[in-house]
Amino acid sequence: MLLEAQNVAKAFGDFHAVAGADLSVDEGDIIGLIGPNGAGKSTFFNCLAGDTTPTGGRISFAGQDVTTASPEAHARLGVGRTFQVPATFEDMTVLDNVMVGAFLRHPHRRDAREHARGIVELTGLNSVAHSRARSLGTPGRKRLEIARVLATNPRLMLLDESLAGLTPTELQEAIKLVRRIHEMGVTIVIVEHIMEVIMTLTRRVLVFNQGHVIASGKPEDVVKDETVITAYLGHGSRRHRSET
């Protein structure tokens, strides 16, 4: 088992954002986390990445307890994550941004630069390698953040809505990139609202609602689950579907 989260909980005062969530991830998995806005999936995701410390439960990665480990410790162990709003070094070039990730495994500048060049080529950023990050639009920024994480040589990538806000053509290109990364042997957990992404990429899905995991299984089975349909569409969804 590569990643295991057991009974993970996170409370902010009296508000329980995550209430006893479990997740098991094997090497080579590609898993989706979905749910309505405010369901708790992003908080759970942050706990997995080390950006938020759970108030209960346990998280282990590669057999090591990382429940209270820092994001830096997660990165060194092989956990990489992106953010809903891409974080870039605006005044640095695309290549230099990717080098920031490469330095984790390649402390010498020449080695880091060579590794970063390979990642830039792999992720389709060659044409903008020497442009400043601030010049990129949303698709380029999202791709750059994926590239920088990939440069850390992660065993597990946590993708937080990395494919949101793209045009249909850009989305297809992004799906191809995620597939390529997975084929390289990187295990992936992805939070996404776009069901096309979930149905196309993932093998297993967890559905969050009000801090709880309400369903888990193959994407094609989960989307037919009445509990899931109700969580997304409201209590009148079953009646509405029967009338149409």
Ligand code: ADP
Contents of the next structure:
Amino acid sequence: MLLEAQNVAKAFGDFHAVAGADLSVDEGDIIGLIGPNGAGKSTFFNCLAGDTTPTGGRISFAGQDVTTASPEAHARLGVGRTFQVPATFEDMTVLDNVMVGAFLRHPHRRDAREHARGIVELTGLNSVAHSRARSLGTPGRKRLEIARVLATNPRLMLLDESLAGLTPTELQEAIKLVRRIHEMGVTIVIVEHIMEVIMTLTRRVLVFNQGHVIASGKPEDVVKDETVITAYLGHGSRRHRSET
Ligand code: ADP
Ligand code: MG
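Starting from the form predicted alone, produce the coordinates for the form predicted together with the ligand.
Entire complex below, previous chain first.
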């Protein structure tokens, strides 16, 4: 077991954004996390990556209790996460942004640069390597976010709507990239509204609603599940919105 989250909760005052969620991830898994906006998916990721401390439950990663560990400790252990709203350094070049990630395992500038170059190439950012992050559009930013995290050599990547807001062609490219990263041996949990992404990439899906996992299983079974359909329909057209 690579990651085990048990009964994880995150309350903001009386509001339970995550209300007791379990997740077990084996090395090599590629798992989808779906659910309506506001279901608690990003907050759950925050808990899993140390960006927030859960108010309940336990999380272990690679055999260590990381429930209250810092984001840096998570990164060092091999948990990488992308943010739904890309956290790029606007005035730095794409390559320099990726170097920020690379420094985690390559303290020497030259090594970090070398490693970052490889990641920039792999993620298809070569042509914009020396452009400032602020000049990128949505697809470039999403890609850069993946590249920065990938540069930390994660064992587990938590992708939070990294494929949202792309054109159909860009989406196919992005799916290929995620598959490639998975084939490199990185375990993946992906939050995504686009069912095509979930259906083509994942083997197991968890459905989040109101802070709980309300269903899980193979993607083709989960989409037929009554409770899942109700949870989505209960939020009307918001299920098609790509970003919050
Ligand atoms: P999802 O990613 O599934 O759309 P989120 O985890 O972003 O859902 O949000 C779940 C709920 O928690 C939302 O109602 C959101 O407004 C609330 N929430 C998230 N972060 C905070 C916060 N820092 N303080 C208060 N409420 C929050
Ligand atoms: Mg979210």
